Amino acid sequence: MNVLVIGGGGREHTLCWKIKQSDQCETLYAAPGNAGTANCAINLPLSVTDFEGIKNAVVEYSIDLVIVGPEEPLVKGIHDYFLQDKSVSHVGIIGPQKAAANLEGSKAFAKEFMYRHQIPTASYAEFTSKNISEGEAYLANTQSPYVLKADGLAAGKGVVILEDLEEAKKELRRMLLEKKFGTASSKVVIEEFLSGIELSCFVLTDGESYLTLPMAKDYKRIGEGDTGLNTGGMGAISPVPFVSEAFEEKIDKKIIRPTIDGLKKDGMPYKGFVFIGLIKVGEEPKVIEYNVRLGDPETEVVLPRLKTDLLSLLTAVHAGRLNEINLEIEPKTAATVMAVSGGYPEAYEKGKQITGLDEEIGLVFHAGTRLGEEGVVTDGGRVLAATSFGKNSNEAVIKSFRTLEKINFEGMYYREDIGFDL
């Protein structure tokens, strides 16, 4: 079958390294792509939310699956944007519809999913430019530290957690009054901040049935000790230490089941991943947010566990027959170590040039690549992720650390800590 993987990062090249492993594939192809997927696919010059141009490469290539990687065009409905065409309608498309993408797109309404459906999570409220003087009576009577939310989607960037009341209230103004994330921050969710560790949990699902890929912890601070500011990610783990079965059977029962069921309760057809990042507070999960998509980097370490062919797994979510599938994982652990540019996650410069690549190193999925005159360049924040395997996960990053000191590029870093915590 021919298949198009929508998406230019490090999550894309990882599925297109995993999905051109598949007999049942014929042609790949990756729309924007990165000089990463080129060696595994053909890359196609589309914006992500250009979804006439991607209907016509889907016709034009007789594309049988669409799976679509980033957040922006599941929210914006390119899967009914599909449905509604009936030159495409046949066509399966792994990613929610646009109600169901609303897990992501909105954090109010997935506040209010989980509420519904008794799905435990922190304590919150929503507030907009007119009620702002509720919004700062709020925040005075919850316990510091204050976490504030932009309700839509702003490029992971939309969380602000203050230890300051004054503070928080002035930033809650930024947010609802000089749109600070445009608006993305015309609604903000204040919420009860969480003590605990952080994990990601992902969930392949066809509506009815549902498989637990393997869980993975990231770590967001640009410095070591998880210090500095967030950052799309700089390294992932898997599978997590902590998790023990009974904590996994938490998971499953007070979380996952709830949600699979409330997506069915609603009326939300859901065909594709589901991205839960929980935290575990003392002996229990709690969902700090939904994604409706495979996250990065920890796409860099789940996938590559996975045994179960993923496109025969990818073939029956669209079939409705996920049940009919055995998953088998890598029992080894992953890491991934993720080298970004200079200045990266504040300003940076693109078009450095990478080398080493072309040296016998281990696994590297390329996040923010492409083909320049001379060879690979730098063309993003995060640049490139390289993966190992080892008995523990002390033993697969100082693997993947020794393939990034045979890479270079101007302004290169990379935490030297990811798995510190473990």
Given for the second form:
Amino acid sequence: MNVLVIGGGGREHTLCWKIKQSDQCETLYAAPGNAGTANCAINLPLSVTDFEGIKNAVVEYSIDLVIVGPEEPLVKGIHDYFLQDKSVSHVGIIGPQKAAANLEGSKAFAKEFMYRHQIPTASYAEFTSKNISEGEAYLANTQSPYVLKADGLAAGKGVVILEDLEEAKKELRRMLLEKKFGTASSKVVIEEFLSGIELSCFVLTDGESYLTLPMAKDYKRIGEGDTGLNTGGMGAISPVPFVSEAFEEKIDKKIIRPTIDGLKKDGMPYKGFVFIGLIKVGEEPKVIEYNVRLGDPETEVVLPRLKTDLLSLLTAVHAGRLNEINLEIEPKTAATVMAVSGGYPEAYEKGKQITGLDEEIGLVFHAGTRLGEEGVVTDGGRVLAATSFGKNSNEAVIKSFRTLEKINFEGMYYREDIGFDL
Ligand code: AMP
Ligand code: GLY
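Counterpart to the form predicted on its own, namely the form predicted together with ligand AMP:
Below: every chain and molecule of the assembly, starting with the one above.
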């Protein structure tokens, strides 16, 4: 079968790498892809929200299955767009329709969903410019730290956590009145601060049954010891040592099952990955957020641990036969270390020549790269993710350092402490 992966980051390169291993895969395309996907797929120069362009490509190349990597096309309704067009309505789309994609597209919608289905999460209230003084009063009655969330998509930057009440009130005004995050912050969710350790849980569902993929932990801060600005993710490990079997059962019973059942009860079709951002508060799991896609860089450790053929899994999702599939997981620990551009997550330069990629150096997924005239060059803040296996995360991470030591580009930086806190 012919397959298209939408997106151009490390997650999408990993998806392409894994799908290409399937006997069922004939021609693989990526849109727009990057220099890494170009090694295993045919890159199509299309934007991820160019629905018409994507549809035309699907028709032209007889594509049977489309895997949507990032959230933006899902929240904008790419799945619905395909279903409504007779020329492509038969094509399998991995990723939910717009209604369920709102779980990531609107924090308020996600909170209402969790409350409706008694899924453990932080207590909250939502405010707009119309009831800003109620929002200020709510803050005054809440304990510090204050968690303010722009309702809509804000490129991962829409969550602000502040210690000081007056600062929090100012931030609320900036979000609601000055539209700090554009229309994304025309509604703001104020939430109870939860203290604990975070983990990422990925579930694949066909809307009826589901399979839980290996848990992962992502390292979000730019600096070692989890300091400095938030990034898209500087590294990840899987499995997560503090997730015991008993804790995983709790996650299943209290969170995953009610989520999948809740989608069904609410009549929201869902064929795709659910990313549940969890926090372990004492011995209890609580939901921090839903995403309607795989995480990045978690994908770079989760998919390499999957022994089951990914394309068989995804075609089973499309056919509603996921209950017929068993997951086989590599028991070893996988770790990925992300090499980023100097300056990231603030301003950084692109177009830097990357050397050392030609030899057999280990598993390297491209996150922000493109093919320049003289080879592969940087094309984003997060550039390359080096994934390795080991008997524990330290062993795996050290192997990834060995890989990255052979690679070079101007300004290259990576954290040397991924997984060391565990
Ligand atoms: P989100 O965009 O919802 O994932 O939030 C970004 C980050 O903010 C999360 O990964 C957490 O580290 C933090 N965060 C979000 N909500 C809370 C909360 N209620 N309590 C503590 N930290 C939070
Ligand atoms: N690594 C977190 C995310 O993909 O949102």
